[in-house]
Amino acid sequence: MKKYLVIGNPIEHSLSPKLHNYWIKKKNINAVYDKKLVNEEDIESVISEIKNEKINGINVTLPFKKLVIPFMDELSSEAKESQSVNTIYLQNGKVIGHNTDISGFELGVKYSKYDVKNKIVFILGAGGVVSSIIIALKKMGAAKIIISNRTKNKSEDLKKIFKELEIIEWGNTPNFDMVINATSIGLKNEDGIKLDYNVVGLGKFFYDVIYNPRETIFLKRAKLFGNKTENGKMMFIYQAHQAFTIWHKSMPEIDEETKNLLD
């Protein structure tokens, strides 16, 4: 039986096993997908299990998308550009790090019927998934990307890669059309998101990368102030869909049952 994993910290909120095992069952594949809580010092030994084929594939979630890179033999062009890995597999004896978050985010936003072209986009956070989001936003034609992070030097690291980024202090609220919560704050509480909803105005698009819980306080508040909201469920499904296809050489269906599975 083949074995697949998602690693992260925290990890209990992850619905990756639910989705992947659903597709595995639908496709009658002899495999199982699990989740594993790891610390930074565990990464090397977990990745080595790909090399010796004890594990057949790994998904990576926060906070390890950059930290796994030194243990890869090769990076796909997407992983190289974003310096972020969320999908790992063995190919010709080499451990490959790939990124399905870029297209996952792009397809997720398009699914929500929002057009990013010529829009000002404000990103909260500077973690592992943010470089993927920036690449996708640029592909979709965003006019300007503003970023704010609690630790400013992380934002500055991103600006070294993406020169056109505008950095503002954490807690400031700029003018924007779309705002993305790419922090993990919503998994526990929202006290750390300092966004002045009173000055935002109406009809803005609030997007939360978090998909479990389905509606974070960040999105609930946005709705109260008359804004459009979307969680990261479809991004999550699309990035998983691509990882599954790479691992199993078989494309699963994204139907209503798949979408309802995560509600």
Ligand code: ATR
Contents of the next structure:
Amino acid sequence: MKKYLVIGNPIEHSLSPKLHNYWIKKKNINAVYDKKLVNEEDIESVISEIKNEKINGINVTLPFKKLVIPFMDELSSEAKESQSVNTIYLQNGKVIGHNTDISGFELGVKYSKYDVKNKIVFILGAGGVVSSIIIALKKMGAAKIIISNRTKNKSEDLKKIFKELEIIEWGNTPNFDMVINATSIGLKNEDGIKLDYNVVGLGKFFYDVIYNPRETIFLKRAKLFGNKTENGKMMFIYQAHQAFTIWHKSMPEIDEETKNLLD
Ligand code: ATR
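Now show the form predicted together with the ligand, given that the preceding structure was the form predicted on its own.
Full assembly next; the chain just shown is listed first.
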């Protein structure tokens, strides 16, 4: 039986096992997908299990997407560019680090029928997933990307990689067409985002990477002000879909039941 894992810390709330095991069962594959709580010092030994084929694939979540990189034999171009790995597998005896968050975000935004081309996009947060979001936005033809993070030097680190980024102070509201909450604010139904809605205007696109809760205060308020909203559910499903397809060489279906699994 093949074995797959998602590693992170914390990990108990990860819905990846639910999604992958659903597809595994549906496709009659002899495999199991578990979650494993790891600390930084455990990473090397967990990844060595890929090499000896005791584990056949690993998904990596916070806060290890960058930390796993030194243990990879090769990085895909997406992983290299984003310096972020969320999917690991063995290919020709080599441990490959890949990133499916980039296409996950791109497909998630397209699913909501929003066209990023020539739009001004404002990103809140500078955590692990933001480099993937920036790459996807550039690919989709965003005109300008503005970023704001409570800890400014993290935005500055991103600007070293993505020179075209514009950094603004945390709490300021620039002119934008689309705003993305990539902070963890909202996970606990708290309200730490200070957007000036008089400046925002009407009919903008509010996107939250968070999908549990389904509607954060950020999205609720955006709706009240008459904006279009979307949560991170489809991004999550698409990144898993791509990892599954790579590992099992078989593309699962994203049907209503799949989507309902995460509600
Ligand atoms: P990591 O930073 O380890 O990659 P993350 O969950 O991907 O973790 O990122 C958390 C993001 O949410 C960060 O941008 C963080 O801001 P800091 O860099 O200043 O820590 C942001 N964040 C979390 N709680 C916040 C809060 N109460 N106010 C503002 N930003 C917050």
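Positions refer to the first chain, counted from 1. None of these values were measured; they are calculated from a predicted model. Under this definition, the rigid core comprises the largest set of C-alpha atoms superposing within 1.5 Å between the forms.
Residue displacement note: N9 has its CA displaced by at least 2 Å between the two forms (rigid core superposed). The Cα position of L219 differs by less than 2 Å between the two forms after fitting on the rigid core. When the rigid core is held fixed, the Cα atom of K228 travels less than 2 angstroms between the two forms.
Once the rigid core is matched between the two forms, the CA atom of E49 is found 2.7 Å away.
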